[in-house]
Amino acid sequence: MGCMWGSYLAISQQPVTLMLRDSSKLETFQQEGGLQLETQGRCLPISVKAEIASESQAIVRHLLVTVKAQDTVPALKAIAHRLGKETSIILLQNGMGMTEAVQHFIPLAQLFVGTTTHGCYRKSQFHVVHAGWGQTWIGPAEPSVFESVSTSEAQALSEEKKQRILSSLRETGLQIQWEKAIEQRLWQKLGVNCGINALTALLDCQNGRLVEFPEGERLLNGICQEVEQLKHHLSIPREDPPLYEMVRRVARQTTENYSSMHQDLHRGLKTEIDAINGYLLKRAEALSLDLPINRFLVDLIHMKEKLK
């Protein structure tokens, strides 16, 4: 998703550098010539730079992370010299639970989080192809240190960073809307997310292939059952159409798809299970909820990556 979103910023002549994690990756980048960015039927090459992130002493002034859930404090950390009250951070990932250990040690940075229905994956380190068309929404992390901060000149400072990332992220072409209740779409995806990855992983299969048969389905259903009684319990509105219809629904738009927990297990990478159904489990916990078919899902994968 980060080379996706560098080759649209690149292509509409805004200055990119993607920050990369060491020197390997970096003479990777080298070998293969740069970003080439895959679609509707081309292949383009990318100009964009690249640097190792903790190296250089630049402020950071916009930052978009991509990373996986569980990388996200650790790189984070490597490069907080660079980061301050001139940096607007989006967070654009899958899980949720980010947020709160960010601003735990970045206070001073505005922070903001988005979800996107855009697909894509890698065909090497830094070729993408852009394998489906969708919308992206952001949003304002909370709680904002902009926003609990009563004076004019903070608030002003917040809505001059809001325009100001939004106005970049709408020069790529690709569609962005401002959603101030942002939760609602990070619960909708955490949803879908919950649903099709942790199963498609264990399954070993694509996408649809849950939703070809009634014993798929009954987990399926089993698995939103348990979202949403979550959800009940933390007056989160209910989804409309209903949560297990959406699920449904994905799977079959992204039905020669394979998640990206599945493509994680197969690469004997470690997954984000504990920021997807992990996240259920751990706010079920603090209202004393069970939710045995996640839990389940959750040791499975757990077990996964430990004999792999």
Given for the second form:
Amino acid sequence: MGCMWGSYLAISQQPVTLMLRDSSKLETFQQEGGLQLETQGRCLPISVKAEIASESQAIVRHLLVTVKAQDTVPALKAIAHRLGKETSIILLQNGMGMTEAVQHFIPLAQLFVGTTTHGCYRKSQFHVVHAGWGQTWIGPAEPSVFESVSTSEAQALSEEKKQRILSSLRETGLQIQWEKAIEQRLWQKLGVNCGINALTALLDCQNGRLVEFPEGERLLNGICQEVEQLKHHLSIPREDPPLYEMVRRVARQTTENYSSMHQDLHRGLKTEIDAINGYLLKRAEALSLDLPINRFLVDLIHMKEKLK
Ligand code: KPL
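Switch from the form predicted on its own to the form predicted together with ketopantoate (KPL) and print that structure.
Up next: the whole complex, starting with the chain shown before.
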């Protein structure tokens, strides 16, 4: 996702820098001859700067965070010296629960969260294929904080940052919508990921295969019922269409895809299970609610990670 957004920002002539983890990533970037974007059957070389994120001292004004959920805090800690009250951060990731952690140690930066239905995958480290066109919603990380900023001066600053972020992202030509009630969209995406990701990873199958068999339908239904149960306890409104319908629809629309959790598990990487089904368990535990199917999935994925 980072390579995809970086490409479109660069194509629309905006100053953009890829912030890389370490020197080996920068070497790979140079060896591959920079960034390439494949879209609508064309492969475009993208002119974009790249740097080792922690080495520069320059203040970051707009930061789009697309790392895996579990890498969020370490990635931001590595560049904490570059983040201040002039920084706006957008978290565009799978899973939930990262905003609290980020707000905790970067209280001054303005935080936004987003969710997207664009599909992309990498052919190599810096060669990204934009495979499915989608939409993106951006909203305040926590409306209560965002709206309760005390002075009108602070409110004007927040509004200015929001407008700058939106216009910069819209310059790319990708569809961006401001969503004040972003939490609801994040819950919807979380529900979809809770249904599809762990099952496809464990069953070693593409997304669409889940809805080909009655057993798959029953499993998805059970997961979705638990998500709905938790949402009911948290007073989060039910979705229309119901989550189960939504999950089946996404599984069909992305039928050939291997989910991100499938890809992580099969590459021997740590998965985002703790920010997806694991996030449900954390929220449920605080309410003394048991979600046995989701607990089972989390345990199985953790076991798989350990058995690698
Ligand atoms: O977001 C996804 C993921 O794989 O993480 C879905 C929507 C399930 C598409 O594969």
